[in-house]
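We begin with a single chain expressed as structure tokens, specifically the form predicted on its own.
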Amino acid sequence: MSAVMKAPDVRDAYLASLAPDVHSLAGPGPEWLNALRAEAAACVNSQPYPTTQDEEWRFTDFGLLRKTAFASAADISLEVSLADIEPFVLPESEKSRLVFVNGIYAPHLSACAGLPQGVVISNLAAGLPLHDAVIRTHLAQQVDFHNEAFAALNTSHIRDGALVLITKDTACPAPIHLLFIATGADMPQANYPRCLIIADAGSTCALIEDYVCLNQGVYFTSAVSEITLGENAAVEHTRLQRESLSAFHMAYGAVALARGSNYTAHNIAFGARISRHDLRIKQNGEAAQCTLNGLALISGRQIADTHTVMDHTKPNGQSTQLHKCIADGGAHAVFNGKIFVRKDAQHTNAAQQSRNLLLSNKARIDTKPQLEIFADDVKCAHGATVSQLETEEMFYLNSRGLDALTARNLLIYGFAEEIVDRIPVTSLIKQLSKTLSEQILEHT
């Protein structure tokens, strides 16, 4: 954040109701994760939060979320039952599902049994007990929370949290989904959601991190998701944000990849009114490979801002990246992408798409793809488009016997369906097409 910035001198009711107390932080777990909540809670009462005069945050307003106050999700109990989360479960992650609601946890949900020796999908809280040492090390290493409010904001109220570890030359046969529901309740309220993912060295699997809800409510999702590649993983993760069009989303996460390791990401975006994505990923190691898909779709006056950072540190390194914005009636969608190149990152293989739509003269889109090369020898390529939909194709589909109506949302479907076909899990294809038909007939 911007080094100009300075703190609020009176903490209005949204910092009031989320900045954690210090000396109410000792929760269940070891000492030494007291002291991260207690660190990360002063690194809270500490910064700055971001506003439109800070360079990366200035085309996303927060003015509404900071007019409201929230209560803590753990003093709200509502009865979620199997039926209701029926429209969510994936049947390839039928044994391979964690679920939590309102950022806690919930057993009698979640259903991972009979995994292979080398697999373990576990709350942070029933984890820690047997995996102590691994989690130490990893929890809250790959996100800077000592510079980012809202990453601060997450660690401190670590209580529970997804844990999934993947031993060594292990292949987890099945999708790892982590559904996080929202319940969206009558009062305000916050929910911390925490992922950490470890990878060891030949290992593979593929995650879900999935962000629903049940009612239409106003609340508050601060999400962090960590994921460590050991040498020669392989991850592919599609991350879902269809939280409720009233609701604040705001997310970071952080991948470090390991010599040979290769990670692939999906990230798409339907939901909240005002929602932020950073993911930053840094390559550790020779020869890491790295593909990035996004895809957010909005519209009323929703607001979807993603920042990527993919750091290339080593040598050989490949990076691909697509992102695309659709914005119809009066929503705002941002893209800010960043690839650095260090000096030591010789026979870099980069490139970055940003493909953006706009559907009405209201909506706007901001994309900013950006390269920072610092090696002389790397092969780089970067570009963006902002447009309408072309008046070519719509006179083709026409002169084929298509009426216009049907021509538009064909060719709006069209644009969306070449990142979400890229997801492996079919049944989850099957839910996003059906989301992405009825969403571009809900605003024709």
Contents of the next structure:
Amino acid sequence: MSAVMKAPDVRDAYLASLAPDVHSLAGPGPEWLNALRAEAAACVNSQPYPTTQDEEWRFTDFGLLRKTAFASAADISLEVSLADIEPFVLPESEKSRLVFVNGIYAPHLSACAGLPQGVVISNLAAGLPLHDAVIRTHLAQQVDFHNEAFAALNTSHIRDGALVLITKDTACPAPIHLLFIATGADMPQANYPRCLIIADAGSTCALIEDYVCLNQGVYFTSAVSEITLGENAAVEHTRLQRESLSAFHMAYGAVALARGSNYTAHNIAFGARISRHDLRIKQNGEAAQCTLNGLALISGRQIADTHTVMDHTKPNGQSTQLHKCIADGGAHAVFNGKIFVRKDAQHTNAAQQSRNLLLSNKARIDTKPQLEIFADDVKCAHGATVSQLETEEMFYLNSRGLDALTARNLLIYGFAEEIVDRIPVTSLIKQLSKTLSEQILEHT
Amino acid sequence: MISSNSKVILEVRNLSASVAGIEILKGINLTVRSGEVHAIMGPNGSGKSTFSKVLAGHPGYTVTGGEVLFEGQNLLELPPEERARNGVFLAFQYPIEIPGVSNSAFLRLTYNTQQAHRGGEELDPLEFNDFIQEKCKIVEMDPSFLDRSVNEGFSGGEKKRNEILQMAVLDPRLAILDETDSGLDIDALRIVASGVNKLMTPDNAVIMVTHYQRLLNYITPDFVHVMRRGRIIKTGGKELALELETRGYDWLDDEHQKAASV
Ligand SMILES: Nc1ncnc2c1ncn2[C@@H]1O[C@H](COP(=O)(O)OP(=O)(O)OP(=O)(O)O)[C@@H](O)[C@H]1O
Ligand SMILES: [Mg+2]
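Switching forms now, from the form predicted on its own to the form predicted in complex with the partner chain, please provide the structure.
Full assembly next; the chain just shown is listed first.
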């Protein structure tokens, strides 16, 4: 209760600096959007912000964040050239890429030519006049920003974002790359990336939501993504968090699944000093399917916290989840995976695995799978392991002539690569595998 | 293949070893010369795999006595990777799965590591591809197994075949094959055995641990040893395996005890 009583004026530096300025709330776009921002701003200014006293935030120790003040990102997108983003460019998405610099749309870096009819990939601001009704129906409808502080923060700051609309029965021919670039300027800045993805009935698409940095600066990313799948739609969503190692990344994702739809996610976190990813998936229709793959690979003093909620509300749903954490140095990885099987969700089949690798005795991994089952005829399984490298595996590699260090690195690499390999974009697998080897070598 | 002046590759003298405080090997003696094939047979739990792993340097086993010379060098003081680089190879009874690491990348890494150690030429992925295709033929391995993760999801027999593929790549001086035949179907046994035969030269040697005479029809042993309760209690020629097949092991026990009490 004490948190609720906390007055806004005793807020931490970061909140004081991030809270939206009520006088400049009215931004571009329609009146309803202004109203939405104002509503979210009211939440930001009245809600208690989470601390480690809150059960759900127990392990997200953002002591460092609390002391930092952030300025709003200025539009410096024109200072970034195609050459700068070259390392992140995916050949598969050469014509289906949206780029944002510090949360601000960068048309000169984006490329969305020659998309088939029925595929809309644009920035939110440009999409608004054309798709006002559909955007209004979906924007901020899935995130519970009245109760989720960081979602409210992002919503109160909506200026622009990524908009993806795939109309009924359309198959998007190429993976859509949503590239969010942080320039990591000298001054700590705040960015508010936002994604709205709507895959209508029977449509399919692959998405890559990618957070990268050009410099290892201090900045704050508050990201929100909302994804809606219509009946029998299929979305494969790769989310990469490779922010600066000094950055703060607070992200919130909400996914709604209609009957027979199929959502696959690959959530990869390598970066940020402190990161948190909350992902809520709701199966609103019968026989929806969901596959969640997760990987956090951190070291030094990084904190990576992943909270997922898989909510089965209708019969015959399926979900499979494999989340892996690798923590080295003094890093702290957290996984909290809740699965709800509601009363009506009979014949649900849900499986969750949390597998973790601790590489140093100063590192820490907290994993908490939680099953809450209210239906009686369901199949649910979950399990969690935290281990060091296995002696038998090490011996096998040593017996082939590999020294202890090489064997260790190879095993860590394999442990991580098992998740990376599932990403449906070949060039991205290559990019990440390279990053993986480099990161693993760097910390040995 | 035995010739009187062939070089001693492995000399095991009175080797004893324990695991978790339990003595498993209780004084093993064995001499292996180049060009020789030795079969080790014996009941379950007699210490065959323990012996193999101790030779390869498994850290879980403590050598409590005796010595092992490999090409005249003290083998026991070397860590497993150096034993491997010097030419000791163990085909595991239960090969380990390494998810996320492709078989071809793994084979190339181990090959290049050994080459670096031996002062040989390392191969880039393209060169290695040609090299490995040839090696696959030796064990008639479908090259699609190269793209899969090491042993992951391989059937029992496929794992065994993959072990011999590794042997073909690493070209060891001494190969210890721990029940490589178990899990292989009839055709696979013939193929893998003929692969091992192709890899035999006058300069290397093989120790095969097996339960079945069948393997020895394909790979003719120069010596057959029977291990029981951590000791080699009898050594004979290939006819000993046939005798074991019909008589089992118990008669040896009596014989051994009689011999010991004299
Ligand atoms: N880590 C261990 N802890 C306890 N006992 C062990 C361990 N490893 C081996 N042993 C014991 O040592 C004995 C010899 O085992 P080993 O695996 O060497 O037998 P083996 O001859 O290879 O048998 P098999 O024919 O069944 O493969 C067995 O009794 C086994 O239970
Ligand atoms: Mg054995």
